[in-house]
Structures are given as C-alpha cells and as structure tokens.
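There is one chain below, alone, in structure tokens, taken in the form predicted on its own.
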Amino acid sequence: MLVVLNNKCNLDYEEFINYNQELNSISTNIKLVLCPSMLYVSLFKSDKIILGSQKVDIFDMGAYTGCVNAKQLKSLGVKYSLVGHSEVRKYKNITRDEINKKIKKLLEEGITPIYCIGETQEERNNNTYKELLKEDILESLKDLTNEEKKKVIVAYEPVWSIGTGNIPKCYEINEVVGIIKEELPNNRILYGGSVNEENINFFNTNCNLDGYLLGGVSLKINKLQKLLNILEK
C-alpha cells in the first residue's frame, strides 16, 4: 500500500513548519510519500515519509529560468515525482510528448514517476474516456522499455471527482483499473479524486488499488490518521 500526500499550491512558510512536525507525529506502517509545495521542498525533515515532488520539467542544467530538473530534485533527496496531474494539463498546458519527456527525465535519475491520468466529465458522457486514457498512456509512456514502463506508477484521477465531492462507483474504477492493466500489467495503480477519511473504506474494501493519492486531506492531520488507521485494519 503506497499513499501520497499532494500539498498543491497551499501553507504559507509558517504554516508549513507546523506541518511538518505534525505530520512526523503521524503514527503509521503505510508507506507514505509527501509532495509539497516546490518552495518547501528543501524545507521538509523527516525520517519515515518519503519525499517527492509536484513538478520536473523537461530540461537539464542550463539557462532555463523557471525550471526544476530532475538531477536537482534527486540531489535533494527526491525520490516520487507526480507527472501530468489534471491541474497541471490545464493550467499549464502540457502535451503528451511533455510528459513523456519528464517521465524520461526522472527515470534517468531514478526518481519514480506518478503518472497522472483521468478523464472529465463530458469524456466520459461521451463515452469516450476508454479510448482517450489508452491513447494518453501510449503517447505518454511512448519509447519506453518495458523495464521502464514497469517503474511507472499510475494515478488514475477522473477530473470531475478532483475536489468535488463526487466520487465514482467501485465499478467504473476498476473498469478504468483494467484498461490500465491492459496496457500495463505490472503496474502499480493509485486512485485520487475526493478520497478521506469517510469513504476510504469503501474503496479499499470494494476497489482494485495499490493505494491512494491525497489531496485536500492530506492538509487536515487528525483526518488523515483517521484515515490511515482505517487503512491497516
């Protein structure tokens, strides 16, 4: 069971301080892996939750103001690094052939991709999710060896559920699990998409996952040990 913690754009420094020692209080034999913020990436101690990151761009070391690499992320003792999360399709208006790129990038240095994947609402409407999420998994993942393909973790994130409250049936997950599976059979496969302390039951006890990624409960200390106890029953 992997979970891991997605900040996003959130704490001021302070805020993140107190964070931090709150979650070393954490008491939990899940492996737990926290991306925070990029500011405060340098900034987290600790010596049980693992450390990664919400972002690497495509470059190496040069003349690329703006830019994080992967060798200085892995220089700073990054070891997961999230790749084409939904928030950052839109807002920053990657491509496929980008996040392709970045996942090379970060297996390169031996930092584990996230490999963000999910589709919206009219998508799936349509019902043209099926084709879209194996379309991006081969443009994504294009190039790679097997071996490669096999380091890739997947979190499949439908965009619709992202910080909305509404959550898909078990069985559209583990259709979607499938399709994945499909493509990439030895992969491990997390799920993200208003997940807390309330409903983590149900999908662990109803899903097909190898674990979580968190959002906005990653921020609220008391609920996530709520949430990993329900876990490690």
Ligand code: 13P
Contents of the next structure:
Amino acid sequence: MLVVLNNKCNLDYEEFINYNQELNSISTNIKLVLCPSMLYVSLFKSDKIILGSQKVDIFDMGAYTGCVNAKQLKSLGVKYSLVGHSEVRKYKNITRDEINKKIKKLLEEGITPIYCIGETQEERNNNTYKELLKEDILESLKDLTNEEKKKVIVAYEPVWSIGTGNIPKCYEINEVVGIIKEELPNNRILYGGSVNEENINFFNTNCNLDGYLLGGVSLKINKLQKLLNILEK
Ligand code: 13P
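Given the form predicted on its own above, what does the protein look like in the form predicted in complex with ligand 13P?
Let's see the whole complex now, leading with the same chain.
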C-alpha cells in the first residue's frame, strides 16, 4: 500500500514548516510519499516520509529558465515524481509526447514516475473515455522496455472527481483498472479524486487498488491520520 500526498500549490513558507512538523507526528506503517509545492522540496525534512516531486521538465542541465530536471530532483533525494497530472495537462497544455519524455528522464535517474490519467466528465458522458485512456497509456509509455514500464505507477484520477466531492462507483473504478491492466498487467495502480477519511473505507473494501493519491486531505493532518488508521485496520 502506497499513499501519496499532493500538496498542489498550497502553503506559504511558515505554514509549510508547521505542516512538515505535524506530518512527522503522523503514526502509520503505511508507506507515505509527500509531493510538496516545488519551492519546498529542498526544505522538507523527515526520516520516515519519502520525498516526491510534483513536476519534472524534459530538459537536462542548461539554459532552460524556470525548469527543474530529473538529475536535480535526484540530487535532493526525490524518489517519486508525478507526471501528467490533469491540472498540469489543463493549465500547462502538456502533450503525451512530453509526458513520455518526462517519464524517460525520471527512469534514467532512478526516480519512480507516478503517471496520472483520468477522463473528464464529457469524455465519460460520450463514452470516449476507454479509447482515450488506452491511447494515453500507449503514447505516454511508448518506447519503454517492459522492465521500464513495470516501474511506472499509474494513478487513476477522474478529472470530474478531483476536488469536487464526487466519487466514482466501484464498478467504474474497476472498469478503468481493467483497462490499465490490459496494457500494464504488472503495474501498481493508485486512485485519486476526493478521497477523504469518510470515504476511504469504501475504496479500500470495494476496489482493487494499490494505494491512493490524496489532494485536499493531505493538508489536514487530523483527517489524514484518521484515513491512515482506517487503511491500516
Ligand atoms: P483531491 O483529493 O483534492 O480531490 O485531489 C486529488 C488530486 O488531484 C491528487 O493529485
């Protein structure tokens, strides 16, 4: 079981220092990864929580203003990185080809990519989501060897569920897990989208998942502790 905390673009400096302290007081045996705001990657201190990144760019060292590369992340102890999150796809317009390049750069540095996919409400309504998810997987992971592919963690995050409080039915999650497994039978699969301490039991008892990618609840330590307690039962 893997639980990944995505702080997104939240917390100012002081808030982050307090958050870091509180997070270290969490008691759990579940493997936790924190993806803080990029500004705080080098500030985060913990001997039990693993460091993750919310972003990586496709470039190596050089004249690429504003970019962050996989070598730099590795040098700070980053072990996991999100790639292709729907908010990045939406606000930065990244292409599948760029996602593919980012995944390769991460793998070259020994960082585990957490590759995010998920359909919009419109794609679900018009029933194009299955084909689109499949295409996304094929293009985003193209030219990877089987060994490399296996290292990628897939996070299924339906866009319509992120931050909305709307969660999929169990059969909807299992259907998408099945689509992912057709292409990537041996990969770990996480779910993300409005997961909280109140609904975690539903996901955990009904769905075939290897872990969770948490947004909003990652910022609320009491709720996060409750969620982890339920997962550990
Ligand atoms: P929420 O848990 O806030 O819906 O966010 C999910 C997410 O986007 C995690 O990457």
